[in-house]
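Shown next as structure tokens: one chain only, the form predicted alone.
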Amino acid sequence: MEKIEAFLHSLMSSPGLSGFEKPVSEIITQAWQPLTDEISYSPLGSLHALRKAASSEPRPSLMIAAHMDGIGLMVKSFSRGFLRVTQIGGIDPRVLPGQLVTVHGVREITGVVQMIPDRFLPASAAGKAPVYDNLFIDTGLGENELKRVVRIGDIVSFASQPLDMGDGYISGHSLDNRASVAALTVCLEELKHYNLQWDLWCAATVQEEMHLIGAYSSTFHIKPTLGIAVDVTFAQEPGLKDHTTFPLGKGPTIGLGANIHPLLHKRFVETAKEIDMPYAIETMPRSSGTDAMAMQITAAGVPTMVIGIPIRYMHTPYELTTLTDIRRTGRLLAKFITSLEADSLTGLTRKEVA
């Protein structure tokens, strides 16, 4: 997709929190719509695109789930015209002071986040980092003003904007998971003038972040024969070890654990070598952290894969990744289902690799 990084660079503009995910849902669609048959909606709002096979029914179906949901704070109480705020999904309170925010009200409104300044903290909590009842939101407001503009429970969304660093880096918000999107975006592009053998589900899942509610209410509805989830890792950066941690700029992860079937890890190897293409490989042996131990589990159980993209600063409002990556993933999943005949790989089993 030539244009992936304009279209990375919308997705990263877009609040689209967790349980919230409408404004980042619309700008999918408008991209998945020419690169796919049909467009429909769970209950929940994980957004479906069905790329129709080419071959005779019944067919098999593989659906590949990049959740789009976002991490964010909620409005939780006023406070002599300052907003004390929670959190939606991870975030670690320590990033927060002094970041700007967008808070959806009955219009958008510019905040910054703010502590307690430590001198006047308890002796006990001094020196600390802070927690979430020592931060508040300075919007610049009076306090009847604000409570005429903003309700408790509105959305808080981190108000970074996308930076191109330079040899292809791109860092902002909400990365995770919207590089994987991107990189589902780029496998549509890929897939455009071929026939496929399997009907394909491209799922922009819901609410990832709070219990995987979207990965295991889509599977439900789609009940695909193979299922992919693609997911962010995390990158090598400073304090962490090389052993868990992997290079930007040297290709996707490809999982080996509990959550992953291992003719399909075996399938992802050999694809990853016939193109030639730079990879490492992922342990997993507990559980992956992603829409992968949802699928796995959903209704009679789906064999899974886990894809993922390396990124920096996970859950911060300036993650970082690398689009060489982004494009490698989403070809690397062309790849793949461009290889996949109307009998393979259907009736895995574990007992078949035992």
Given for the second form:
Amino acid sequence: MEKIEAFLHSLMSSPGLSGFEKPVSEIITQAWQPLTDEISYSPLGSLHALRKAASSEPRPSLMIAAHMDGIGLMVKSFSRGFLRVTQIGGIDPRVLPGQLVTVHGVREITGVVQMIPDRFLPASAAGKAPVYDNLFIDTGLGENELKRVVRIGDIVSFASQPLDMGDGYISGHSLDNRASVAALTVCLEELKHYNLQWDLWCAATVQEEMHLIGAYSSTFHIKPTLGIAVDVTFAQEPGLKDHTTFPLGKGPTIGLGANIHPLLHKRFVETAKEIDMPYAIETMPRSSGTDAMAMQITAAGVPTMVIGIPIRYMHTPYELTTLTDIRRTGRLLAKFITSLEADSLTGLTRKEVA
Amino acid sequence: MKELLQKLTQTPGASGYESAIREVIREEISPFVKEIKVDALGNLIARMGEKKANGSRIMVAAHMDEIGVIVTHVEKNGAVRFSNLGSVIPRYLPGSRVKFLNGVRGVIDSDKPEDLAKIQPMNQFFIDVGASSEKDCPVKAGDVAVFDREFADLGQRVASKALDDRSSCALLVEAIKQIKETPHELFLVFSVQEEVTSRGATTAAYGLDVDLGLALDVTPVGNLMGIKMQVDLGKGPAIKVRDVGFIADPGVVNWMVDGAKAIKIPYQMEVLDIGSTDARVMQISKAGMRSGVLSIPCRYVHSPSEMIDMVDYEQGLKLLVHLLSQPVKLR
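Return the structure block for the form predicted in complex with its partner chain; the form predicted alone was the one displayed.
Now the complete complex, all chains and molecules, led by this one.
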């Protein structure tokens, strides 16, 4: 897809909160339909796109998961003519005051998140960062009209529009994890003219931000030979230490840790070197915090891998990353896939690497 | 209705120790179901109806376990130290009474508090069963007790221990008795160990592998104690949109809302910021199951005196019977 930028824009302009992914799922379906052989959906709404191998059956399969859900808010109660909200996924309430949001009621309405002024707060809360109980949304609608349009449980999404910042830098909501969906799309584009030895399942999973719910059920359905999760990771930004973050625009990260099969890590490092692609090694000693956590322990277990795209300002209305790293991630995945022989990397156990 | 609530709430059944309550429920429903079995974890699973062309295979789960305590050791002076089975809230402990499965009763108090303004942790409480030494103490490490608090009929409202989740068990028992015709194959699960991460529903859902899941549970309410949520007592059963571990399938939510509208009962939409239910694990069973939750609003959840309103219970029962008797249309 030459217009990966336009595709990413449309992904970032779509709400698709955890549990309510349909709008973004429709956009991804359109993009993946011409690039794959079969599209199906899990009972929970995850999108499974299968690119069939050219070799004869039985053949191994690779599942690549990129979650498509985004974080946001949900209406929790009415407070006279205002709305109180709770979070879907983790949102630091400090980023919310002043943000423009869209309330998805009977019709979409725009609102602004506001907070109780510091001087009117009880002494125990004054001078401190806002908490959800002290935040509310003003839609400008009167109490009666608001109750006609909005129902408890309606979702509220960030209204921030994608920003092009020059030199391929892009900012907006839900780059976590639509950046990875875009990377997976680049990968599928790259694979267009190749015959594959392995079946390739691209899964745009639901509800990653809610306990990895989509990845469990999708992995159970697909039962892949190998699994890869593509997700965003922390890029260097002011106030964060270099050893816990990764440089922005310097390539994807290649995960290493208990959630990752060491041989897959090694293969990805070799692949990156082979095509002269810059990368960073991301150590994940405990949890990778990605869909790979669910993939690894589903059914009888799956050898897994994690590839990361560095972004800044994670879980805010203006996350930021570069198209360069998105394209690189797609190309790295494609190169790994085309290098898979029918009998390589199957039947992996943890014994291969001591 | 209150008689059944009283019977089910007053029967003991701590998480992992559900034998007594299981037998009471089995006796209630046996004449009305086609088949009944108990699985390896102790879930009581009843089957009703045959799946017709316009029907589905549906799992309905109400957990029959309740929170309780388990003895960790007995001190030389006969004081019984304990740990919790499920989320026991320490501030409800002083002055509580417990009843062990072997019939022994005891009262709870704490070590002398260093700071009266602070709630002490669980390990600073003890149960006094009237023993004067370790030797003549009638309970030992590993023995299990539930809270001992009688059923109080307050008229429109009732209070008891274990309304979480025996009120839903009672609802499901009465629905089983009332459902005459259904296009569905129904699997009615009285699940175990919900209070310790829904272990029963996990295996029940895996074993049944159905199209649609519905959990029945209580939900905390707002208003009275400064909890900021919209659900209130007496305003109808609640249809869950989300809790901490679960986002209900929007199609299932709308199916329930449409059902409530069709039979013209009041209902409330529930957005909960604490706790979760069996639906959390049902949803991710195998390749995924579309799931929802019908909640009975309940005050003082996980205290020895929980409270529900009979209006919510009766309207919830009507809704459950309606939903399980009609073809399911998920939009």
